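Encoded as structure tokens, the following chain is the form predicted on its own, with no partner shown.
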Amino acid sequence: MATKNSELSSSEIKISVKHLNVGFPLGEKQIIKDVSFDVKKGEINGFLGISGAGKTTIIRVLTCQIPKKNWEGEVTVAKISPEKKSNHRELLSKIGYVPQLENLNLYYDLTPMVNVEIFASNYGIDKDIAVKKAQDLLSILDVPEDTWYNKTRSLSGGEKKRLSFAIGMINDPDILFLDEPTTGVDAAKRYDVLSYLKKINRNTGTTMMIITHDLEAAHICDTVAILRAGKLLEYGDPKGLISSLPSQGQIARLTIEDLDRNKINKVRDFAPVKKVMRSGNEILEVFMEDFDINLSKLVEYCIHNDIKIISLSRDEATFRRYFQIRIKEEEEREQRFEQGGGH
């Protein structure tokens, strides 16, 4: 990813959001709370969070779908603010948008080529140019050529998804917005879908913003945001976030006989231990400071405290694990705040 960034991106900011608040009505029911971030040219950015975190609300502000009366802050997309309606036409001409469900932007009774041509005509693109663009995009996305002139409803789910991507790219957008791009795709095919987005990014240098609850998307992202209850918890590159964990995210994975709460608490009491996560009926993932020094000491500590270790392995945290840890920390912080009466 670093190589791609150095080749395709610069310090140019394609999306700038400063202190964004969104409410219905504004000032009362807050959906987005003081969110700030930048997305640079050529980056793939992932906005990650569970349903209801506020991800789609942010993309709706950026794509002119929420009126200014419902949001405040400083927002620019391709250096244009969605604040003024008079800016919307120009802003929308510079972006592509792929909705969560293909039936919102595909005509199933028409062919893939005609689908792309129709959307190209919306941007005033000449038919001959549109056909060439469609051929190039469908080829990049590996939509089989023998399906280009069949009805779109006959395509597989993955092919429909890729056709939807081609439509989003037909106007050579500065920025491509994707709302839950892996929704409706078989679990075994999700990474294929993400790989095609990466392929588009490498071939065109298009900046992308992916709104998703699918944590596998982090694998193709240059930067990720973790959103919860309308608040931005973290923002950065996935590897950098993982390395912020104790010992740069190294894990001691212990299988412990008859694992129970008392044994978990006993392991947690070992001074170098910073975080403990249960990941199975008898499995603990342990994060420690000075991992290499303290791993053998942890084993001795367990033996001394009658904690029988069946197996031990070392691993590195995934982004999924980082996300789970960060969400849990926020939940615990909120619980402490509530128990303290808001103080």
Second form
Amino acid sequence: MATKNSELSSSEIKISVKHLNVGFPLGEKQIIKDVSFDVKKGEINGFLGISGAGKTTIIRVLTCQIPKKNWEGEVTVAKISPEKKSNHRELLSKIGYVPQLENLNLYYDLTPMVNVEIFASNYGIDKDIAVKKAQDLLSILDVPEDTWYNKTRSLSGGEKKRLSFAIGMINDPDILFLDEPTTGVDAAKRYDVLSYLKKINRNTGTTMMIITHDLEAAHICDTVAILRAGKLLEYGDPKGLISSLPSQGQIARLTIEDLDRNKINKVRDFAPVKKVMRSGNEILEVFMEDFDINLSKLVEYCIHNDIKIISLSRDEATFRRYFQIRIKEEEEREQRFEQGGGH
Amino acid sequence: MSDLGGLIRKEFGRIRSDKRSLVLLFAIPIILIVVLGLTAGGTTTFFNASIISKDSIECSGEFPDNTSSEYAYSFMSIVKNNCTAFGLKTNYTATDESSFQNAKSECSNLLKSEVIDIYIILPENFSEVVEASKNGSINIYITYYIDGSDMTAVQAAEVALMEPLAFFRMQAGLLENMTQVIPYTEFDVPSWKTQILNYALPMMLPLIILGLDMNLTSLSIVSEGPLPRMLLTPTGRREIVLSKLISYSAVMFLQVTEVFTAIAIFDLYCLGSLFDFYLVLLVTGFCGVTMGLFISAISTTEQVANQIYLMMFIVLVMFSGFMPAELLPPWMGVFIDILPLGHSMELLSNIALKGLGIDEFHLSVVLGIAILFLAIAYIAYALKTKLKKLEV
Ligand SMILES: Nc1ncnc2c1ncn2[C@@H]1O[C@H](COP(=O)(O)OP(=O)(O)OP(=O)(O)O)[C@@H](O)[C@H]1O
Ligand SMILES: [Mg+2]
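To test you: the structure above is the form predicted on its own. What is the structure of the form predicted in complex with its partner chain?
And the full complex, kicking off with our chain again.
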């Protein structure tokens, strides 16, 4: 289902990044290290990573905000390179941008319609066409019609956010960039925001690149990138990434009485077990190969070894879980590397 | 590619929603003009006087003891009835030293409370000396006291006193072998025009118009949150600055037109061309707009912009010619030449009071300053947006 759009024209690459390095200055303080990826037409791409990983920096390269002297690599956005200054106007006319905070995108003292007209005029779009387009977008985004001609200030937070999306879409961009679209939105509404993005994507086929901390966003993404300390850790579709975990992401969640290090090591010693993670005071998450066959064997093994299981449930890893595992693995690997280097 | 019309519409929308600045911009000049227009009188060219005569004090020295005082009375009567620049409030005839001291302290109080502007003391033996001087030349000393806190009045009094003295000489027949000087001020505001308003306008208008337009424009860039994001559209920095220049100049045009209409209604005295007067106001306003843009471009926050505005305004006022160039050290005098207000004031007063045309030198200086600030504003804005990480 999620691949429907990208299959249509899977050949067309909208964003291409090859061996991108960014530094301030380049070569000394390296912020992005050899990052390569492609985003295909119609895809929603999510850039995930903890704070300071370099997500915004990548988007800033793609949107002509970082001077060429600070980056190197082969980059094209809608087939245009941000490398040359003379390309900037054309490149910027083909993309849309939704900043993290609405007050950077909206004139609160003017009406939503006027806001839309202003930005339309930046692209040289005729006023009448802009109004028509704005009406369509605001309808798709369920911004109530009776607010269109009030001051933007009086809109609710969610409505402002959606107006901001509409403005990002006003020039029918090839690619829409969104910086943290769900930050500052309460948990209940976060899903709404994401589904609106999905709706726009489905209605218009616009390629999207979303920067986010919010791991829930992976639900609507066709591809996700996990960035850590300027390096691209993983890139692919979220389902595929999850199923790259042992036992395709199947988890046995055990609640064990008086869980301690000994007991964890005991479980880890069970041959089919690939990975054990403590996820609470008494809770252990276990990944095994041949999950269905080995689950009952694991129970027997525990009983045999005097490990008292209070409860057992089987679960499928979410993307959140995947992300945590991946980051943790990376941290452990780095620690080992450092210790190894020390000796 | 992008359409300037949309950007200009946006600027008008923003200006319109800033009600407080609009009230400042359009109401303050009108209030000032109305207040000044309704204030009667002019600058101190008319003097309320008191006269103390010591002529009736008993004679001394070589003069015959006839205690004649007819000339003292005729001098008082001239001041009271014949002079255009003088009116007689009170007069005293001292007959001994103590009555003179009383009269003097009373006059001093009247001067302090501004009931009178000047008091004149006629010396002992005044009539006798006048009589005697018809046969030879003896000097007569008349003393006057004036409020030294008003510098212009001190100068004006010197000139004005010529008038009663001239009349007195004629009456007393002291005209022999003498050239009479009767002063007449040229290029002043006629007495039938609202004098305070017309004297104040050339000084005040550049200050108000430039100050208010600079104030309005000084927040135009710095207070616009979505501006950095606009640079992620095909719109360039040049279009952004240009659209602001056009919009704010248009508002300035409206303001200047309003002010001009108001002073016309309130009896503007203008010997020269009204169009020239209007044109100078426009150029001054334009200078305010570009200086405001400059402030906005170099400021990082609204607060910084307000502080820079205040500093610039004080400097502008200080070196506008309120402090005469002759009183300043030479290097400071240079500021008067390179800042706009002094030039605008000179232009306006020359047009209004002397009926001169526009002096091209002064006008080009004001225009040059405006263009210089515009250029710096553009460069500063371009640098700021290039160097600083855009907060979008
Ligand atoms: N112009 C610059 N000069 C120097 N360092 C910079 C510059 N821009 C970014 N950095 C550094 O690069 C690193 C990555 O910044 P970036 O904004 O890309 O992180 P991020 O992944 O978007 O983080 P967050 O999720 O907090 O927004 C940070 O350590 C930041 O301090
Ligand atoms: Mg960021």
